[in-house]
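This document starts with one chain, in the form predicted on its own, laid out as structure tokens.
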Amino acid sequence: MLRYVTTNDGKLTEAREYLGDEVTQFDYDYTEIQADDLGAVAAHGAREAYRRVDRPVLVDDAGLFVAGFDGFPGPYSSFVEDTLGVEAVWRLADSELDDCRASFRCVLAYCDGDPFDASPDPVDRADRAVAAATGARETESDGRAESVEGANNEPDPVKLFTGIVRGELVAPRGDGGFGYDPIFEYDGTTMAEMDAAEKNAVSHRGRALEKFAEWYAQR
């Protein structure tokens, strides 16, 4: 059974559209490191969650990337939402940018403790390069990275899957969704104006899940 590490029931519902009953929810508050790359954040969380449950796990990290702000808020989207608020992000973009192009991005990180076969896909090679970043294995006692006597300090292998949906920032519209959905417009409609089925059909997480499900079926 695959554990999806999330407290968001909506994410689990979306994951089951691609993975069926093979996936279940795992409520675990892993350490969210500060990094400029979604893959690094998700990979760290997947390794930590796998060591906690000792079962295959899936962790996601997502963000809003605004082209005119060089990708900001990106991996810091949750912090910016909590501190500034979604409408403040729109006001800043509206006042400072002529071009409000943006994208939602999601990275799924999978870990089951076993190595992965190499793939000729160049995107896959790039994913593996990100996931292969070295680091000390953490102990279970306090989560701090430290060397463990007699243990293998190589990081557990992690496989990454990325989904992207491109659109633009607009004045808030719609009552659905969550986070930045009201200010992100895709093909003339904000994510907050879409029902769940419409949103899932184009969402960044759905696109990442589709890639993962295809790979996982052969795992």
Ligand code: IMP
Second form
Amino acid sequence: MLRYVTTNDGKLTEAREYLGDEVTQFDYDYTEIQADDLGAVAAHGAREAYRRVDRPVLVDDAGLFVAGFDGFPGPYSSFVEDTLGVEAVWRLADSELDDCRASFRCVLAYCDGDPFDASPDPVDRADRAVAAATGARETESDGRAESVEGANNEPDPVKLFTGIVRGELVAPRGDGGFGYDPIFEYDGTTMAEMDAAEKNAVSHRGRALEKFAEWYAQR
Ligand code: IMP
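Form predicted on its own done; form predicted together with the ligand now:
Zooming out: every chain and molecule, the one shown earlier first.
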């Protein structure tokens, strides 16, 4: 059984469209390392979650990238949603930008502790940079020190699957979905005006899940 590592029920609903009963939620708040790259955050989280549960895991890290703000909030999307809120991001974009183009990106990181054709660097390098910066091989989570490395002191292999959707920021509309969905419009409809199947058909997560489901079926 595959563990979908998220505290967000909305993500799980979308994942079930592709993975059905193959997947169960692992409600675990993995350490979000500070990195400019969603892949590095997701890979680190997948290694940590795998060490914790000792079962195959899939971590989903996503973000909103506003072109006119050089990609901000990007990897900091969660922090910005919690502090400023989604409507404030729209007001900021509306007042500061002529061009409100934006994209959603999603990275899925899979780890089951076994070797496979893993995604190459920079993921491993990012983890090593974090370890070097903190002077430790371990990461603190829930007060418990956990190694993110396998027995041979190499990071566990992680496979990444990415998806992206381009759209535009608009005044909030709709009450479906979650997060930034009400202010993200794709082809005239905000993601919050779509049901899970409609969103999956065009979304960053749907695209990443489709790639993952195809690969996982072979594994
Ligand atoms: P995380 O991937 O759970 O860290 O999410 C980062 C931020 O992006 C959070 O504020 C989420 O609410 C938001 N987010 C992630 N995926 C989506 C999505 O599919 N639609 C809208 N917001 C999302």
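Residue numbers count along the first chain shown, from 1. Computed from a predicted structure; not experimentally measured. Take the two forms, superpose them, and find the largest set of C-alpha atoms that agree within 1.5 Å; that set is the rigid core.
- Here the rigid core is superposed, and G10 then shows its C-alpha moved by 2.9 angstrom between the two forms.
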